[in-house]
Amino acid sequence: MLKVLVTGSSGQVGTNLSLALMKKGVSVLGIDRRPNTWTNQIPFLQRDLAAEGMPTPSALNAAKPGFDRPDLVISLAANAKVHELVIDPKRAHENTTTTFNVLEFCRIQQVPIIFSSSREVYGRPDPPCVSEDEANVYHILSPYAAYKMADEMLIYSYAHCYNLKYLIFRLSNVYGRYDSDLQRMTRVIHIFIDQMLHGKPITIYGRHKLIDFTYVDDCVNGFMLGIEKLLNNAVVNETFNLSSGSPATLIQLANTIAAKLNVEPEIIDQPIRPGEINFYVADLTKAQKLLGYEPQVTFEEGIKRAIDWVLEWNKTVQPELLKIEHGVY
C-alpha cells in the first residue's frame, strides 16, 4: 500500500488532499501543529515542524504502525497570508525552517517530495498570463514570497546535491470545502461569504486586483496527477503553475458572492496593501502538457459550490456552537 506523509494536514488543501488519497486506498499520516477542526478521519501527529523538526521514523511508526518510512512526503505546512507576514516577518522565516527540516528528513530517508509553493514568487508580472520561467528574485514583494522562493531554491539544491526527486506546485487562492475556520485565517472568499451572510460591510484592498482563484477539487486533481507521475518517474524535478485559469477581480468576486446570496453588499474600498500582488493569471501550458492537467471548475461554479458548502456546514456546526454559548458543555 502506498504511504504518503502530509505536512500541514489540518489546513484546507491538506484536509481535502488527505481525504482524497485515503478514498483511493492510500495510507496517509498527517502532521500539523494544530488538530484538524473539520474532520477526525485523518491519522494525525501533532507537531510544530519549525520548532521541533521532523519526527523520527520510530515516532512516525508509533503514530501509525508501519509508517516509519513513507513513499512520498507532501509538504504543505506553512504560515500563510501575505499581509500578516509583512506585519510579522518572523513567521515567514519559520516557513523556510520547516521546509529545511522536511528536506533533511527526505534526504536522509531518500523519499521524494511534492512541495506547495505560491504564485507570490512572481511578484507583479505583466499580463496576459504568467509562465513558470517568469519568476524573478528582483520582483519579490513580501517576506512570504521571499521565503517561498528560498524554499524552492533549497529544493532545487537538494535535487542537485543529493539526487532528491521533487515536484513543486505554485498555487493561487485555493478555496472551497474545509476553508471556513475564520478564527485562524482570513481567506478572502470565506470572509466575504461570512460578512455578507451577517449583513456586514466588506473591505476590498485593491478593487481592480485580478487573481486566479482555484477551486479545491482542481487543486487536488493536480496533486493526484503529480503524485502518479512522480512515483512512476514519468515527470520528475519540475515546477508547475497549478490554478484554475478562471481569474476575477475582487469586485467581481464580491458581486458574484452577493448575487448567489441574494444580498446587496456594502463595499469599502481600500488601496492594495504592502506586499500584495495586483495581477496573476497562470499559464497552465506546462501542467497541461506534462501532467495532463485540465481545470474543470469555472469561477462562477466554484463560488456557488463554496457557498453551498458553507451553508450546509453552518447547519451542522451551529447547534454545537449554541450549546457552548448556553453553557451546555
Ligand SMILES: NC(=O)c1ccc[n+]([C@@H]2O[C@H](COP(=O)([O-])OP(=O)(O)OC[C@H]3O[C@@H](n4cnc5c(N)ncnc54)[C@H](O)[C@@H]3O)[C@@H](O)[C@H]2O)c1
Second form
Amino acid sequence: MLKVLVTGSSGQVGTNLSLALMKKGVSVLGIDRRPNTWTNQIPFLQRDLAAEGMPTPSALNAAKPGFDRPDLVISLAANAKVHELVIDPKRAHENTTTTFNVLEFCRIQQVPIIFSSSREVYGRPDPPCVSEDEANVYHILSPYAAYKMADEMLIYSYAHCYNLKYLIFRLSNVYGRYDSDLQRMTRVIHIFIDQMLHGKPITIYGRHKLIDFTYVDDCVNGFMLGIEKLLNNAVVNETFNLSSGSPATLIQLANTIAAKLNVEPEIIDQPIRPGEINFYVADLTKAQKLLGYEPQVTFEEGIKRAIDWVLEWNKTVQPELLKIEHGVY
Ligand SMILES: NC(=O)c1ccc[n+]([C@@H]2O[C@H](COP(=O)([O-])OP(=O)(O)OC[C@H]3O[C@@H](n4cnc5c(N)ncnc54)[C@H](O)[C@@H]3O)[C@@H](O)[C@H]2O)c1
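Would you generate the structure of this protein in the form predicted in complex with the named molecule, following the form predicted alone above?
Once more the chain from above appears, this time first in line as the rest of the complex follows.
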C-alpha cells in the first residue's frame, strides 16, 4: 500500500488531499501543529515542524508502521497568509525552517517530495497569463513570497546536490471545502460569504484585482496526477502552475456570491494592501502537457458549490470538533 506523509494535514489543502488519498486506499499519516477542526478521520502526529523539527523515523514508525520511510512526502505545512506575514514576517521566516526540516528528512531517508508553493512567487506579472519561468526574485512583493521562493530554491539545490526527487505546485486561491474556519483563516471567499450571510458590509481591497481562483477538486486532482507521475518517474523535478484557469476580479467574486445568496451587500472599497498581488492568471500549458491536467470547475460553478458546502456544513458541523481551541498560531 502506498504510504504518503502529509505535513500541514489539518489545513485546507491537507484535509482535502489527505481524505482524497485515503479514499483511494492510500495509507496517510499527517503532521500538523494543531488538530484538525473539520475531521478526525486523518491519522496525525501533533508537532511543530519549525520549533521541534521532524519526528525521528522511529517516532514516525511508532505512529504508523512503515512511515519511517514513506513513499512520498507532501509538504504543505506553512503559515499561509500573505497579509498576516507582512504584519509578522517572523512567521514567513519560520516557514523556511519548516521546509528545511522536512527536506532534511527527505534527503536522509531518500524520499521524494511534493511541495506546495504559491503564485506569489511571480509578484506582479504582466497579463494575459503567467508561465512558470516568469518567476523572478526581483519581483517579490512580500515576506511570504520571499520565503516561498527560498523554499523552492532550497528544493532545487537539494535535487542538484543530493538527487532529491521533487515536484512543485504553485497554488492560487484554493477554495470550496474545509476552508471556512474564520477564526483561524482569513480567506476572501469565506469572509465574503460569512459577512453576507450576517448582513454585514464587505470590504474589498482592490476591486479589480484579477485572481485565478482554484476549486479544491481541481487542486486535489493536480496533486493526484503529480503523485502518480512522480512515483512512476514519468515526471520528475518539475514546477507547475496549478489553478482552475477561470479567473475573476474581487468585485465579480462579491457579485457572484451576493447573487447566489440573494443579497445586496454594502461594499466598502479599499486600496490593495502592501505585499498583495493585483493580477494572476496561470498559464496551465505545462501541467496540461506533462501531467495531463485539465481543470474541470469554472469560477461560477465553484462558487456555487462552495456556498452550498458552507450552508450544509453550518447545519451539520460536529460540536466536539468546534470545541478545539482556535488560533494556536
Ligand atoms: N490554499 C491556497 O489558496 C494556497 C495558495 C498558495 C499556496 N498555498 C500553500 O499550500 C499549502 C497549504 O495551504 P492551506 O491553504 O492548506 O493552508 P492552511 O493554513 O489551511 O494549512 C497549513 C497547515 O500547516 C500547519 N502548519 C504551519 N506551520 C507548521 C509547522 N511549523 N509545523 C506543523 N504544522 C504547521 C498549520 O497548522 C495548518 O494546519 C501552504 O504551504 C500554502 O502556503 C495555498
